[in-house]
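Next up is one chain by itself, shown in structure tokens, the form predicted alone.
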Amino acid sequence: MLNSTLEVSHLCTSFFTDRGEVKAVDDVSLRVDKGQVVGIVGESGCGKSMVARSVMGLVKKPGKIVGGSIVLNGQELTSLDDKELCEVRGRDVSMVFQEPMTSLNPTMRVGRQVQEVVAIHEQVSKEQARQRTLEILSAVGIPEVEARYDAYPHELSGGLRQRVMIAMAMIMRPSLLIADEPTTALDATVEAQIIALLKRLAHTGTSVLIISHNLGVIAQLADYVYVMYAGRIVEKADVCELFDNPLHPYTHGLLGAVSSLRSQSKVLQTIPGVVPNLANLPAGCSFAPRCDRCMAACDSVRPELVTVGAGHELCCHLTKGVDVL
């Protein structure tokens, strides 16, 4: 597709273990289109964080990508070596991880790890790489630039880390920004700064894929939603379609769990039981053992994504001869 930033298809990823194959993404496909906000959203456990891991070629062993296609900006990923992608990450394609203070090495001062990423893409002084980093510092709100640049990551709050974080991401202005959990362990006002400031990226162009369970942040960032479980997308739909008429019933559990000021119910829902072990998965659908609405066929019957409204599409037997919710 022209407009496409990313297109996976028929994506799997599979962990090869003592107790045989644990797939973790199982034929998983989306697409980003440029300036586009898409929001990954499910329980832990259910394979989102994989997905971006794959796309940034960053499954490591005994983890390997058995099948798909992940095409960034027209080229295939997949066929890339280690020394390719190298070059596409942080030039194409960057990520910023979920926890800052793991992310950043605690040794070193914040301005000089932003600074190595322009220093390994681009031949340029020191001082022309130090220019640029306190640009793209100031950029994403963190003040007093120069005071920071010296920092060293325990001197700086949990909010101004995610900001370096961010900082170190974009500073080659790739593409494609895959945000993993990037607002976990903030507070509410900081939450916030961070969600405004991934907006902006994506109104100057640059394709955003979030991943999260926080439904709250989904909600105001995303233009697109994709609902995993068990390593599976089970529904897809534009991020007010798929909150103003949720069709799957994990989707349903997921926002009955959050509280909101539309609902008249001030009881907030639990999904009973826990997600399956990936290893041995049900025959049929995975979610089975834990959907209030099964049928017969869910617990032999695998059920595949078919398309019920438009850009919404669902995988689940409720659609076949059976009113949606």
Given for the second form:
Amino acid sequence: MLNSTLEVSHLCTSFFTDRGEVKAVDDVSLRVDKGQVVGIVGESGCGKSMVARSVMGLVKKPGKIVGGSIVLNGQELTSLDDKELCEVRGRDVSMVFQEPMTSLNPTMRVGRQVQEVVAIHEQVSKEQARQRTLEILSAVGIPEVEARYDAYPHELSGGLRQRVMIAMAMIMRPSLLIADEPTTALDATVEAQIIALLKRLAHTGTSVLIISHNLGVIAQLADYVYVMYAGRIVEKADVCELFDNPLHPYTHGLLGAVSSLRSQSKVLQTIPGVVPNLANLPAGCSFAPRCDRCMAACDSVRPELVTVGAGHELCCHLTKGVDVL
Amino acid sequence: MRGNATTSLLRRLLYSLITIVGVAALVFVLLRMVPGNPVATLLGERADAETVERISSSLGLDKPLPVQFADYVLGALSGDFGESFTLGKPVVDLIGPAFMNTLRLAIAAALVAWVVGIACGLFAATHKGALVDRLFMGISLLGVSLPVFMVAMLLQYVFARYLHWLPVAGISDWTGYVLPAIALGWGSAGSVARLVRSSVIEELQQDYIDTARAKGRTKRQVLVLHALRNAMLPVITLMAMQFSGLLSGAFITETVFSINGIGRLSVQAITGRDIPLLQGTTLLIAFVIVMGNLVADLLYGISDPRVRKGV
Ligand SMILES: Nc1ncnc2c1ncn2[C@@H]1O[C@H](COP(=O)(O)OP(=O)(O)OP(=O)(O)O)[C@@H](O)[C@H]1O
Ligand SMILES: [Mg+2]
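Could you output the structure for the form predicted together with the partner chain, given that the previous block was the form predicted alone?
Whole complex next, starting from this chain.
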């Protein structure tokens, strides 16, 4: 029996633009075990969605997976052609997108959009497919499913639409659900409801890869966290370990942003500077230009991921003297 | 919701009716403002004043304009559009068969325009940036910008006079419709192709396409089952408007290919100063255009659930 649902190793996904190769995902390895909820956190533009799209085999041109491997339930995905991937998508791995407002087809009744997934992957009668759709719709907490089945997306609120998206992603009981910023477009109360829903799903045995720029969301859901910066993993740890003992200056920055929110402090602490141009990364550590603990080595030598504790890895020159933090 | 839609339909119908009555009045007045007595033109230069007057009064042309208009409207409501000055027959009897000829031509042209336009537009959209795409778009630009009479005469020369594949002019069987339909539909095919292309490309960039792909649909299925329907929404509106354009804009094609349609009849009416006939054809064309726009609006409302509720 395999223990891992998803095993991504040394994944590289690049965009080939006029201004050169943009390394949106650069040597990323990650693992999601059965029934585990794994989070990826990082600022906007750091390549989180590209990791998700790479796993789904849905990287758009001019982007392309240029290296590495993606193994889902023991099956290598990067060598499959699109037809073979179509069988995997929606059945073994599914995805909930960031924008519930635009992620549904505006001219198709939502019930049919959910039912479509069953029709693609199974030979069942219309009536059976409809029955299953109604069941999953009520399972994700949609009231009056019979009526909602025939509704068009514009007749539903953002929260309901996102529930429909989750129903769609769950109806085939995939082994992995990828949720890419599922609550970013929603207001706080609805966000809490969706998080509770995802939590319940995770308890039913589905592995979840949750992506967010918000450590608060990650903290509530994930068992294990990857911190991503400029296309790379800079720190990874068990969720408690990461919050108790964050080592990377970037993780500190992200945590600062969350805790200042929590403490209702007037000044929202953010990390100064912006994500560097991925087409033209610094030779050393990508975070060096924004890092308040930058040393001489940081500008010239690129750090590697190093184990610093049980299940805790760090990609930072500060590891050499762990005492510093 | 239901009741709302019905009232809005009634409102639109009323607007259409007002437009048509307005056009009728305008045409009526304008035609009578043209200097010169049509009866004099009709009778020739040597007709004496007395005869002109007698005939004018028998045609009701000596009455005041509002009275004439009221007579006309009342007549029109009972299907009487007067009698043609030049052809001596009731206008209805002239317009009826001519309209059928034009209708057949317009249907044939629409078929050409839509089949060719949609096929080329789709193909170009799915091969965006490739050689075929640029070739198709180049040709379609030519289609949009070449004047109809040039296309018509070019087709006539190559396929009828030179290759003898198809009749030069006139309609004796369906082959007679081929060249006129292409000539008339050519421009519409170009604009349909361009709109289909841009609309499909735009739809394929929408988020819901990613969702459909994530469900396990292939690229082709996503195109056919999701993108195409939505991309066709603006195209349907264009097509409905185009159809009335094809019906009303066949003057040149009908003249080049000697088809006895509404366009040709109008030209005849203009040259002969045949006021009742011209009134009849103009009114018919106005009616067709107004109806075309109405149908376009309604189709758009029916096919897009986002507007359906609010129509
Ligand atoms: N079409 C494209 N052409 C060139 N570069 C692209 C393209 N799409 C994405 N990228 C690059 O990929 C990088 C990562 O994008 P990605 O969408 O994965 O970011 P993200 O972490 O999901 O951000 P967000 O929080 O905004 O969703 C971007 O910074 C951008 O430089
Ligand atoms: Mg993203």
